[in-house]
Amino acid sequence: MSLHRRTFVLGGATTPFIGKKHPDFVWKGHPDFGKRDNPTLEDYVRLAVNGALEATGTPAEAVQKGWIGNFVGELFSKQGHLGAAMVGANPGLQNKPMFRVEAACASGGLAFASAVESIQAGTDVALACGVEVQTTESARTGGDYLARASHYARQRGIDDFTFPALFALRTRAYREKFGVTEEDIGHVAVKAYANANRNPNAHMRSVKMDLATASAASDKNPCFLSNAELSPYMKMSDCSQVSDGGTAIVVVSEEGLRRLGKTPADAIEVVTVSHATGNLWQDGDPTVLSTTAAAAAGAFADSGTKAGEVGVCEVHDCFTVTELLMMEAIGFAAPGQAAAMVREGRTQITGDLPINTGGGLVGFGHPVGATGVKQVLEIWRQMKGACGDYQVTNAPSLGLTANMGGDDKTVVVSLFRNA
């Protein structure tokens, strides 16, 4: 998307991402079980929207349009019609046009892309939100719900846990083709957990992960698929978290900045947003994320930038192998070489290309509809020096987000400059 109106992210707010193993999440083994409840979908919409408005000094009345990304609210929470839920978060949003968008795990990225498109069309103050609750059902039932992001009729039978099995297939192909080891991929999990341990909003903020645990299956870190051929290629540490949470951001034009009494120094500028969609009914080379590659190529072509200029990024690591495949699809590494970059520490907070500094989906968590919006907020926070203990040591001038829906079927890649 070539932008003809300057567009900015003014900031926003995220809730903690919580689920099992988070100290604030109530489950059957928690001492508060039966005494208090976890936040609901309604709670997360309200917390994210009002948090973003407060954090950016944006009166609700100033918002002209809003988008909310959500995948399966109808299933986990028995609630759809979430545009109207955004209005319900704040009385100042009454009668504003609000829209719910869905693209599986890229729902949040699509909400952000829609807000940017609206700015191009003349809107001056827009709100992008993402929210998901996924802990209301058992893991197996939840796995069936989330399998709707695949070609259900063709792929559901691969395993009870469809998406872990699909990415175990990619892991097997990637390891066999490039000679990448289980330990190589384990470095991705170790980095994710270490970053999450420094992030107060992360799902896995209290859980440690060492290389020995991440590098081999064990009672502590089991393989869990029932598909015998694929099970050795997917351990618990390789998976993103089943999380609840919400994030919202304020997206504005130059006129929007002026109306809110802000300047470009308060914001980051959107350089471009590139949205690519693949064919749900067919799959390609399992060692290549071709839709991601197309979206990234479009972003760099539209902006006249190159992968080597990116100083900080958030990529979609629904599984550990996905982070490596994302790095290669975007152009940060040659095919089969991303693992070496991770092993050498180049993608750590102190490295030359920090990736997923707050823990990514593996460590920060993955409330499906919220992820794409959270990624954008994380880039804003890093560029504005607001990340506290997980602040990068470089001063990035160009940031990137890559949010993927399904098995590389919908991808939104965005670029940002520190205004």
Second form
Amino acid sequence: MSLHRRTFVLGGATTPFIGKKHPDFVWKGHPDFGKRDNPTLEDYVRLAVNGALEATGTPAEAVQKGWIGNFVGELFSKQGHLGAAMVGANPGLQNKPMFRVEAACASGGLAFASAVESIQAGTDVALACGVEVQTTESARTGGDYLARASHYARQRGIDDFTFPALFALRTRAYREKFGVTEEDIGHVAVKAYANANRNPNAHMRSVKMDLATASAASDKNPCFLSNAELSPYMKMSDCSQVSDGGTAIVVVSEEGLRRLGKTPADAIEVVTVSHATGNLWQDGDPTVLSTTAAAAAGAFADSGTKAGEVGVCEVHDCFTVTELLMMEAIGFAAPGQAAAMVREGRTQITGDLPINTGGGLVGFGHPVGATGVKQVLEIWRQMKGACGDYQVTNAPSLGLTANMGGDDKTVVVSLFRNA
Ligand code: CAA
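What would the structure be for the form predicted together with acetoacetyl-coenzyme A, rather than the form predicted on its own?
Everything in the complex follows now, all chains and molecules, and the chain you saw is the first one.
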């Protein structure tokens, strides 16, 4: 998308992402079990929306339009119609136009892209929110719900855990084609958990992961698929988390900044948003994310920038292999070479291309509809020096987010400059 009106992200707020293994998440064995409940979908919308308005000093009355990304509220929470849930978060939003958008795990990216498009069309102050609750069911039932992001009739039967199995298939193909080892991929998990351990909002903030554990199946880190051919290619540590959470950001024009008494120094500028969609009914080469590559190529072409200029990055690591495939699709590494960059430490917080500094989907967690919005907030936080213990030190001038829905079917790649 070529932006003819300057567009800024003024910041926002996220709830912690929580689920099993997070100290605040109540489930069997937790000392609070039976005494208090975990937050609901309604709670997460309210917390994210009001958190973002407060953090950016935006009165609700100043918001002109809003978008909410959510995949399957109807299944996990028996609740749809979430545009109206945004209004329910704050009386100042009463009667304003609100839209719910859905593109599986790219729902949040699409909410952001829609807010940016609306700024192009004349809106000055927009709200983009993402939310998902997934812990109301077991991970196995959740696997069935999430499988609706695949071609259900064709792919559901691959395993009860359809998406872990689809990415086990990619892992097998990638390892066989390029000679990548289990330990190479283990480095991605170790980085994700180490970053999450520095991030108070991360689902896995108190779970440690060392290279030996991440590099081989064990009782502590089992392979869990029933599909015998694919099972060796997917351990628990390779998976994003079944998390609950919500994130919201405020997106404005130059006039919107002025109206809110802000300057570009408070914001990051959106350079471009590139949205590509693949064919849900057909798959291509499992060692390539071709829709991601198309979205990234579009972003660089629209903006006249190059992958080499990116200094901080959030990519959709729904599984460890996805982070490597994303790096190659975006152009950070040649095919088969991403693992070497990770092994050399280049993608760590202290590296020249920090990737998923707050832990990514594996460490920070993956409430699917929230993820794309959270990625944008993370770039704002890194560029504004707001990341505390996981702050990068390379003062990035160009940031990138890549949010993926389904198995590389909907992809939103966005670029940002520190205004
Ligand atoms: N050996 C074999 N199987 C084992 C095992 C072992 N040692 N330990 C556990 N398992 C099996 C169990 O059978 C269990 O199933 P049941 O509960 O039915 O018995 C299953 O693994 C889950 O085990 P747990 O309940 O202990 O684990 P969990 O609840 O922590 O879940 C996870 C772990 C299955 C990896 C879960 O975190 C998960 O599903 N992660 C992936 C989430 C996902 O797919 N998100 C979407 C990503 S795709 C995307 O982003 C794009 C999109 O549009 C969808």
